[in-house]
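Okay, so here's just one chain, in structure tokens, the form predicted alone.
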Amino acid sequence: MKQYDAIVIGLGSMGSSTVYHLAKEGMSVLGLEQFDITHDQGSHAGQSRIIRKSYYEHPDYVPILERAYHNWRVLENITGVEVYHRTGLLYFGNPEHQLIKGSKLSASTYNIPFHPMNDEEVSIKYPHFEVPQDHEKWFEPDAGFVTPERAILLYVQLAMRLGADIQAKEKVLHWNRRPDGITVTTDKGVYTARKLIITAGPWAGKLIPTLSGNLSPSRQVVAWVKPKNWKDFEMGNFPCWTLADGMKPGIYYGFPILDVGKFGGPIGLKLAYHYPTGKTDPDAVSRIITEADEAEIRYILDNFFPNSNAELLTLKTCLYTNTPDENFIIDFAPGQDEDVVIAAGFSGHGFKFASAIGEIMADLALKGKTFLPIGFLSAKRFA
């Protein structure tokens, strides 16, 4: 039985660059996955995520932020693939609303490129938006999108070129940790490594239940439509877009259309509300499209772009794993000492994030700590 430096559990969002970036360091590292490279049963599929920076969640992402950019930089002149691509992004919100605040607060913190525009502006520039006159309107020029199921594939491949074993389609029934190491147990074998890295996505909660009550995974609907001008809306003649109303909790959002050509599919203008559903089951969600989902996606045409008369072509499920602030969890597993490490509990707004939480994790696993400040998202605060 071969004896790895390290196993990271999931080849998701964080665990396609965590593999990576231990490898890259020279450890011996086995990398597992339950379904597919890439798959749509968790949180990254969907052709498309929002990357910014002026972060209404909270101004201390702003530097790991500063980071991700960076490492997406690198892993595009490493591969001469594009996966990054700067859009610009419109913030519509109430001037007391989090969305408004919050990245104000950030953009001015950090001397982010952040403008304000007036509705002439936004008529002239955007003129399919229904924005009530009382939201304020921004613009951040460098925000755009990653394409997620691009960043997977890549930093896999790169991992496995550096010696990195990868095992696809083989579920993890349970681990322990021993004196002499972690144990690994899947439904084909047993494996055993020095340090073990948790980024399983909606199933974290199972695999480490210490913080399963701080881990709620929910399901979510995302939608492609057909709107009538459809180049108005096709990348470079439109933005990535994130609203909030006040008339329901959360946020809207959305992209551009996309070449399928180029990005693959589905075909269409995405877009999405950003809420958290009730808690279910990852191994029991259910992935039937309802009316009430519909309505969820019409409402946000018939209010936003009532002009569009857009058909709805795509609805696909997707995962959140939240947790009670919506921060996440990136931290040593608690009572591991430091040979199990974890990430988290990403809530809906991780994926941008992914090329900067691998590199965190393996300096967790390798040094003990990092040089990031992660500290405000510490599992401790939940003790």
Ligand SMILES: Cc1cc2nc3c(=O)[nH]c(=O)nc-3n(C[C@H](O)[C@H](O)[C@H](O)COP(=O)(O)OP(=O)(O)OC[C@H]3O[C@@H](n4cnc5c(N)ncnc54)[C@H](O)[C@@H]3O)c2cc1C
The other form holds:
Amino acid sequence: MKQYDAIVIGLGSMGSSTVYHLAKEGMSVLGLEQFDITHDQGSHAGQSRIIRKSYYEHPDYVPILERAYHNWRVLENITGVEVYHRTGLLYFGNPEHQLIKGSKLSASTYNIPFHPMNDEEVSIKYPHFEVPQDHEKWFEPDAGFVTPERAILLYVQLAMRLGADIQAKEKVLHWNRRPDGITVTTDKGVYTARKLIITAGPWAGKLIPTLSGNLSPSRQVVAWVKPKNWKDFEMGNFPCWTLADGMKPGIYYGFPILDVGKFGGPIGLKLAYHYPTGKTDPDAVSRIITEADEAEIRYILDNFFPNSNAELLTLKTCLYTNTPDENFIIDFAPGQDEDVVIAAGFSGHGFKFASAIGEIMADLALKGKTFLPIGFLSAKRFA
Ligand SMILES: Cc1cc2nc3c(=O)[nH]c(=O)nc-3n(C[C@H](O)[C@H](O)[C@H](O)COP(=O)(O)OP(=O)(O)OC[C@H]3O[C@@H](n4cnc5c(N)ncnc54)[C@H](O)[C@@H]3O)c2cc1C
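If the one shown is the form predicted alone, what is the structure of the form predicted together with this ligand?
The complete assembly is shown below, putting the previous chain first.
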């Protein structure tokens, strides 16, 4: 039986970047994925993910984001393929809302370009929106989106070229830590390694029982719609955006229409409501779209794009993995010394970080430490 330096469970957003960063360091790596690389059963499907730095969730994320931007550029330079697209991001919200307060705090703490806009500017440049009067309007020019499926495939391809063993359609059933290393049992075989990295997304709680109470997968819905004035909403004419109206918890967000020739489907203007629904089992989640799902999307269109006359085209489900404070868990697994490293609980805002998380996972596995400030993401905060 081949003994690996490291085994990575889950080759989605974080695992794909992890296998690449481990292989780059010359480690013998096995990456195990239960489905295809990529797929739509977990958290990474759907063409685009917003990337931004004026991080309302917590300013401590900003140094990790700086590294993520850097690492996305490195990936682009190595492969010659674009994964980051700079569209700018519009922020709308009441000055007291965390979206506005927190974004301003991160921007001022770290000198991130983040500009206020007045009503007239917004109505001239972005007449697409109907925004409540009391809302502040801000613009972050270096924000935009990254392409999840493309980035995952690129990282896995690079890892394979560097000699990583990659197994798709192979599900990990359980793992054990013994004095002489880690044993991983799948539905096809048994493997051993010195280190184990668990990047299993919504399934992480099933593989790390000590954390399952703090990892709640939730069913989320994303829509692609057809506005009457299609061209006005295409990339180049329309940015990414996010809005908190305070009427409901959470925020709304969306993207410009992307060219399907370049980005693939689904076709249309993508938008969604970012607010975790209740805990669900990732193996038993309903993928059927309900009237309530559609009503949520219509609320966004009716309230903030009343003149778009948009029709629903496609609705899809996707999974978040939420922690109680909606911050990630990046740490050694509790009770496993430094042999098992975990990245989980990305709470619906993790993809933009994937390029940095893979590097952090590799550093924790190889050196037992990272140069990035991840203390606030420790698993111990839930002990
Ligand atoms: C609708 C939606 C919108 C989002 N929007 C944004 C956004 O705009 N910006 C942003 O930054 N983030 C966004 N996110 C969040 C981001 O996509 C996630 O945080 C990120 O994809 C999580 O990555 P992950 O690696 O933890 O999970 P995944 O990408 O799902 O990867 C986990 C992988 O592990 C595999 N796996 C699990 N168990 C096993 C096993 N036992 N054996 C083998 N393989 C296994 C799974 O099959 C899966 O491929 C969004 C998420 C959703 C759902």
